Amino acid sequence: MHTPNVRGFFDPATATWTYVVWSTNNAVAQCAVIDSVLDYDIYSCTTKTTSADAVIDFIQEKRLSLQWILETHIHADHITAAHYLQQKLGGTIAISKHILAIVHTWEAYFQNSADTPQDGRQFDHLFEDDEEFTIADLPAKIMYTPGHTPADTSYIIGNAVFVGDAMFLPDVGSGRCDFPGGSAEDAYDSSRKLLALPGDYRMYVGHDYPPEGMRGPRCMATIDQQQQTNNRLSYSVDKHSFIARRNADDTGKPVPHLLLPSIQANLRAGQFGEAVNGVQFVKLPVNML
């Protein structure tokens, strides 16, 4: 079994987690970012590249080249780097086809099809259902994961798999499934999928946000230690339990702060859109969330 090296890179403003993904065989340098973060002051309303720019530095240290920039679903929370990451190194910037339904659900929000194409386009590459592809010489393959939205994709990459928002450590246990087109039916299904993979792989999780004063943030967890201490979706949860719990947190649950620019840029591979003499703008559509 194939097992890639992976380098975990936090950002604390987000609770994000950005892997570079790159083979153990040191003749095949091509790599993969997976879930980049450009940072973001909702106040001020401007950008900054710190935390993609570490990640650039550290490719660059290893003296890899950028094949992938893969996204595991339109966030929420934070902004992606992606179109910056590929300025800068190259790569095709990846997602799962059901990013389609995300970006017309979200049309009628932001009315934004002038410079949001609703066909994809933005991204290079819409990855089919079970598709699989390479990273250097490390096998991947797609598993479509739905629930925290109708979109997200893990990447299972050798004996690693990158889940985003579908699980997280078992002390955390499951992302929100209340955003348009969520359904923890469907996350309580998607969880199942990922437990069924061998009890050695290493699930990598999008966000960690640690219980209080308990430990430092932390990035994986092995299948086993899911299926028998996730505080949500562990295998002595049953669906029932799953969903009535989740429902009732997710009930009245505050927005996340940056999830208007976010959605936005992340539609368009984190582009903020098109310029009006010289500016870009953030749409801030009133009374519709």
Contents of the next structure:
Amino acid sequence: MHTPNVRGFFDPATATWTYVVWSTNNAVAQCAVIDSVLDYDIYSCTTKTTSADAVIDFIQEKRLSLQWILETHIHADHITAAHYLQQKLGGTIAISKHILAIVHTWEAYFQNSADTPQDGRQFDHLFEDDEEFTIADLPAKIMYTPGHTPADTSYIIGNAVFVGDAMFLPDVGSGRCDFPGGSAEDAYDSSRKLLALPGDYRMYVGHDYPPEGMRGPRCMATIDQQQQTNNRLSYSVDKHSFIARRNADDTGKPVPHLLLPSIQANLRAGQFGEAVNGVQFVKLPVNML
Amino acid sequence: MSQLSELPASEVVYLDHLRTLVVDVRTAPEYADIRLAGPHAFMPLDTLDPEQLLLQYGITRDTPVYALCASGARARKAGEALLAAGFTRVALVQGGITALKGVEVPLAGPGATRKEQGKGIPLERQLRIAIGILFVFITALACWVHPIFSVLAFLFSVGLVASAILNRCGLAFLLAKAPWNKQQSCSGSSCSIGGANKPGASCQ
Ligand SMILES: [Fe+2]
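What would the structure be for the form predicted together with its partner chain, given that what you showed me was the form predicted on its own?
Below: every chain and molecule of the assembly, starting with the one above.
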């Protein structure tokens, strides 16, 4: 089985892991970037490319070319650098076809159909469920893993699986399920699909929130470790108790600070929408959440 | 095999956490007490596993890695183990966490705040010392100068009772203004580090 090379970049401001994935076969120097971050300051409405530039520098140092720019879901806590990466390095921006439902849901909030195509053509490719593709010589496959949002997708690449917020590391648990269309029941079912992968597969998570004073931010646990020790979703937790605990914990939870800017930009693959005299805007709908 | 190099503690604040990794190799209790506030790896020397370091922290063998311990001895051992495992850019942090306490680098944990308070005596104790000295002084005046000074003791006692009831202490207010009680204040709009780690404001 192919073991891909993985380099993770942790953004402490949003606790997000961005991954560069490429083949150990040096002859094929193509890579994928999963869940990139465009740095954004909520108060000054200013973007920075510090995080994305570290990824770009790495890709260039390793003399890789960027083949795929992948998103596990429409993030609600950070803005994707997909568009910026594509401008700098090329590559195909791809996401699950299920995001069309998310585009539709949020149109009611943002009234944004003018600059956010409802057919998803702002993404270069919309994956079907279980669609197979390759990153250079690495076999890759889509696994539909909804719950955190109704459109979360995991990417199985060789013997690694990139799960976004479907599951977190064993001592953290799993992603919240209270966003529009999110479902604890779906999250449980998705986790069972993921945990059915071979035990030695490596699961890479989309965020890490390390318990205070216990460890630094990490990115990976094996399927075996997740089955046995995930504090919300291990094999010893039944569906009913997972749902009860998840829903109780999500009740009354504040929205992520960057929710509104993130969602609207991420629905455009990381762009800020139509400009007026060269100026782009972030829309903040009043009393809609 | 590459050589183990050394990084002065004062340089740690300039490390780019996106391009390098500091590996804290102290024990769990030491780590719980005081540690770097920014992103880093924690892997005690006795369980140091170079392969797991690569996998769990998403680095490659050519990522610059800085080993950190209490003073530098364990970091040297850890650094040598990483070099032996094929890491190519390994250094140790000179003087370890002890040296980091004396330089401008954000630290977290109870030990990090103790650093500032440990330099002086807490306000409550300063207050008791000040009142004690005052009463020694008043007693001396009343005994050897004139008994009328005992009125001062009476006034002070009434003042103490009043301050306890009102929970307002003029003396503490004055002491807090003393130069030795001045602490560096935070700049910017927020003093919290790692705001994303607060559950709720995140995807957790
Ligand atoms: Fe998320």
